[in-house]
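Take a look at this single chain in structure tokens; it is the form predicted alone.
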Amino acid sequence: MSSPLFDPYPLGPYTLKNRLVMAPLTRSRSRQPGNIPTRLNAYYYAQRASAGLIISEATQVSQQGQGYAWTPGIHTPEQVAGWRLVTDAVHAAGGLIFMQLWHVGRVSHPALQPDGGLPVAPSAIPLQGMAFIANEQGEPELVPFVTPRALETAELPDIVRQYQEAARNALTAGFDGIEVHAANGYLLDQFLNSSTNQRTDDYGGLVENRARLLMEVVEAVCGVWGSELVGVRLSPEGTFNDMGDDDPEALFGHVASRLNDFGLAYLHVVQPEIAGNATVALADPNRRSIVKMIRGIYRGTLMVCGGYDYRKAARAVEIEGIDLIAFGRLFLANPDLPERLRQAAPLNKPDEATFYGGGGKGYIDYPTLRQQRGEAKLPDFARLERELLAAG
């Protein structure tokens, strides 16, 4: 099948093999403790790398930013170490892979805090459902999310901190760039949303203000990895994690021309009936048509991702003016995917019963095509999972 989403496609120093993208998805299977990535992962990453390029999951800038059990980190020399295996991996494959920095602010609980301390803000406003932890006995469990504390003014730079060791730190780790998240409710979302900032101090109050703290830290990791290697992802008018603003419009303009300044990798915007790993109604129709007025203003390479097949991906980037289409679920269950759409093959089916947590089960035995097909060895992939482990 022909079509410019096969196209190779430039990006900073790099040219993709083609304009699918994998898009960061939270797996939960880090190894433990530590929150520390294994030879499993590296499997999982390896066979996704004829994507053009990869993000990673979600990754924790420190321990104060982790919000569910299981997902890694990028702050210890150890989970340095274990994301090596994977950009190795990745490599090795002829792919490409760029790290997301995660904080989640108050999407967490004080039993993944350190000290057990309260989850942190922008302002002291609590966040209605259950936090995914591990219990005294290493077994999952949902627990009601607390009211966070509010950060202070004189905090602010720790976070900015934050962000620029996990850089350094995804650097030592062999990524090929990193993408800032500051989307689906999260702690620099949380900033630039009016529902969830009420601060009166220099970060709250005019859109200037609430878009400060995401600013300062691009400006920061860009100090550490140069812009062309650097994305940044939001989620306009997305309502994940009771989130919300009054002037979407007004607000995500504004950062989306700021952001070009800095002369960005990308840009990466989620569309707005994305709410974590499901697809909700929209209310308003209208709401997607803020991402064609970002498109409007974002001079740089723009990324977009949120319920996209062949059809609706290809009318994105040839009509709409879309330069990379990122994939999730399909990714997840199809690890060939940019083969499979070239020939109009059938997909698999993601099985969400093993989205988060466990083993290899519906994260390393999906099967390619070739596979499928008898062109290629199927491997026993319990036994394939136990020598991953076994390797660490």
Second form
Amino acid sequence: MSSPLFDPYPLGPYTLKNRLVMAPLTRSRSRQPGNIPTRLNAYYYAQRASAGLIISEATQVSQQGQGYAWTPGIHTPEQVAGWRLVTDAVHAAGGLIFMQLWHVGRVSHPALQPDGGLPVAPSAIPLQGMAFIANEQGEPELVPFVTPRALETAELPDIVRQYQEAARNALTAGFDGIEVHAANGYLLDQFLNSSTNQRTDDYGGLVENRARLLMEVVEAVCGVWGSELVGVRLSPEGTFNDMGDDDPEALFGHVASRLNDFGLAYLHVVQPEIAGNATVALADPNRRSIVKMIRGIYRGTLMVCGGYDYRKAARAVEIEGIDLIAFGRLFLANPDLPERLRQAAPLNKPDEATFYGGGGKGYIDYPTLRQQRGEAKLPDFARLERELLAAG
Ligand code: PHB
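What about the form predicted together with P-hydroxybenzoic acid (PHB), after the form predicted alone?
And the full complex, kicking off with our chain again.
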């Protein structure tokens, strides 16, 4: 098929080979102990290097920022070395990769926190539901969330510092840029939304105040990378992780407008029909999309994600003024997604049972079209997994 989706796109100093982006995807397969990326992870990302841009899975900026068992970090030398395997493999395969920087805030549990402390948040408001942790035997376990501790105003510069150091580490690890995760109910989104932020200091109340921590983080990481290599991800109207805001138009209109000032690589908006890894029915499907409002305000590159197929993606770039489309589950299951879309070929179906944790199964063994057609050799994936993990 022919569509501007397959055209090169200029992004900062780079030229993306197409406008199809691999969305950040939690896969929970880092080496334990230490949450360290492996050669298996490197192979998985390199398989997907035909994306115009890869955004790494959400990666905790600090131990305090971890919210799920086995997610990788970018705050120790071993993690930086592990990520170097990933960036080298992606570059060798001709791809580009940004790292997504993540602090989960209240979406955590003492079992994952330094010294078994309470998770931190803008306000002491618990999330309903269960945290995904590993118990002392290393087995996965679901345990109820706890009430987080509200951060003191004097602690907020340290949060900014955590992002800044992680940004430096991402540079050392060989990434091509970074994305600040301010979506999906994690720490920066908890500050943005009125349902989770009841602070009475300069970081709560008015939208300007609730957006302050995000702006400070963006400024700090732009100081490390230069703004044209920094993206920001938002999820206006997202309901995942119990989120909500009294007036999302005012909030996200303000944020989009403030982000104009930085000259970022891109703004990345998650559509509200996606909640984490699930598709949800919208309360009012006819409601005007907040993405349209943001497109009217934001002057730079706009990426969208969530529920896109080829037809919707083509429409978005041809008619709706969207620049880049990120695909999550489709890229997970189709390492050669751009080629499959170009050929209008059938797509592999993602297997939810292997989304999180485990090894190569449901990770590196989704075949390409050429492998399925017998035009390329299908590797012995079990053996490949053993070799990759043995190599460190
Ligand atoms: C998840 O681990 O389920 C997860 C992580 C980051 C997101 C959404 C979901 O933005």
